[in-house]
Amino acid sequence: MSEQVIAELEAAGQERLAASMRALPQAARDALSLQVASLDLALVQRLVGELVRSPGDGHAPDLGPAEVDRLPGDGASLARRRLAVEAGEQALRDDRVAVVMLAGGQGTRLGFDHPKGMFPIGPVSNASLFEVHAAGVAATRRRYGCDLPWYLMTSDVNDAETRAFLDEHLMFGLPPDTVLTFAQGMLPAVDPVSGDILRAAPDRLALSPDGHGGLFRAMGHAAILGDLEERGIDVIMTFQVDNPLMRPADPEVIGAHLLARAEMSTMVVAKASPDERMGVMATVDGRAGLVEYSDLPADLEAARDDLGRLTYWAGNTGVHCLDRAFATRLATGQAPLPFHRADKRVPTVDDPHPDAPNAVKFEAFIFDALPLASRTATLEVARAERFAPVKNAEGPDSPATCRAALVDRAARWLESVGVSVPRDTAGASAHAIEIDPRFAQDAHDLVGRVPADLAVDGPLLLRV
């Protein structure tokens, strides 16, 4: 087998990875061989090619505001959401829907040496962010009667131990087949000069996950594609592991979708600031897209509309629905999504450079199938409803941040029914707040559920 692997390497451009598996003891050699069959050898060299040995010209796109489903201001519009609502919700009923968490990720940056998914953020259960939405998903089963699978996209890095936390605490509750794990794919890191594939020791390759855009393969090589088709499944709403704030099969957005007869929507929220660290929607040479805001010109960053608004304020919270159809096309390379080059520094045994970045690695992004979707929606909603994402240890997007605002959520939502919140100075819940999702997902859930003379005189959880 390693002989044929070697002459496969060759044959791709990758002789210096052929030479060095030539001189390796034959176990060694047979480990890396594995690991090499197992890529996409033609893709990669297709990759090297156009992002590492010929970059691209750095064509600079023609940027526009997006078009966007504002939050209601009028009659108009909120009678235009609540027909939105009715048709996610008769979606929900009729098992048209299916949910896919991105969750292949670690948390590396919040200080956390586990499945991003792992990560306790519940404000007084402590419950994991994997809990968070399992009870979410659970809910909404309960609330629609529907099936409504939930499949998780989890990474060679983490997908064991994601596995075996699920199972640990036996799928929080819900049926273990309507739980479906499957793995992205992964590519290797290169020598960010001569295309070189690394190996992070002398019989392992430098691998990491393919991007979130990665979803489309994966999904195609798991045979997910096909077992929603066998369920009836048009609808495919995706959604980050770091939010839990998002509800799972948020009709509105799956309505919106719907009406729109879109082929691909996206759910945004205002951004907080003009250097807020987000992408923005757009329209990229005509087409919907999105921006990373690192690519975002500062003059376009900082630009204003005739009233004092944001030009581009529609920040992307990285929810996404998607036609069952349409991802199909992206999984079968009908509509094959590009990868972005990322220059960063790895962990290597080939290290010419021994300064950072040291590496190139190859990245898919799951926005990068707007501008391909023959239509597209693009829906505001509250960012204090919806949007908290834990991303890094401190300041903006930390754990201390979105358990502040699942606990501010909480308040006004009992506060809505007639109940007295303590507030300290700053106007912040006085105590801490948490209200599980199979409780209530929405503020009107707890009409009726709580006393109006319930008395917030310490740390409360809400949970059936």
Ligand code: UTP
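Let me have the form predicted together with this ligand next, following on from the form predicted on its own.
There are no partners or other molecules in what follows, just the one chain.
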């Protein structure tokens, strides 16, 4: 096998790796052969050609503000949102919806030694991110009497541990045939000048997941799209593992997507400040698209409209709705996503402790599908209700800010039904409060479920 693999490497312009493999003992050569055989070498060759050996100048796109259904919204918008909720609820009752959780990333910034979904986030219960999402899925299944299949995209970095964790927790009570895990593809890091594939160890390639845009290829390879079709599902809602405020299969977002007859929709929140490191929705060369914070020129980042509001305010939450037929076009390569080059520090056999970027990784982004959709819709939701991701170990978007957001939301929901919540001098709840999604998914669910004289005099966990 290894002779054939080495010949394929040579044909794909990877003579250096081929030569290194020839010089290795048989066992190491066989181990590498297996890894190389799992790669899409034609794709690697194309990416090295386009993004490393002869990168283009990169065209500066023409940017404009996004078209968004904004909050607080006028009377017409409120009526539209009510209709959206009804349409979304009906689609759920009709079993037309599945949720896909993106959980294949490496979670480098958090620095947690396990899949990010295992991170304990519940402010009182210490429930993991996986459990919070599972509880949201369970609550939605019960409320609408639907199957709501939950697909989890992992990668080789975390697939085995994720599966073991879900098994150990008996899928958090969800029927096993509705919890489906599939792994995304991996791509090798390459040398930034030569484009040579790099090795992490003599017998191991330096591989990493191919970006959350790898979702479509992975859904194709793992036959997920066929499974969705068999189940009669035509709306796929994607979300990221790191935001426990997210409501899986939020009927308002699904309904807005359906009523707009969109092929792809995006849930956005207002950026907290102009320089928040968050991608924004915009029009890009006349089409809906997402601009990464690093690509938004400083003058546009600070631009404001006549009312003094930020022009590029619509921050991406990573939540999208996709039409199944559109996802199928993306999966079968009829509308392939572009790949991006990221210069990163990657430990390699030649440079085990790089102190500067020494390698190029290739990644596809799910939001690059937006300009390929015939129609899109963008809906703003209240940030404090829906968005507080865990990205960093400390500082903004960290476990501390996320738990504070969960507690704050729970406190507001309780106050909305008349419960008195003691607050500290900074206005934060004096006690940790947590509401399990199976107990309530919004403030309205608490009506009639908690007495107004409920005492909040210590940590409080409301769960069924």
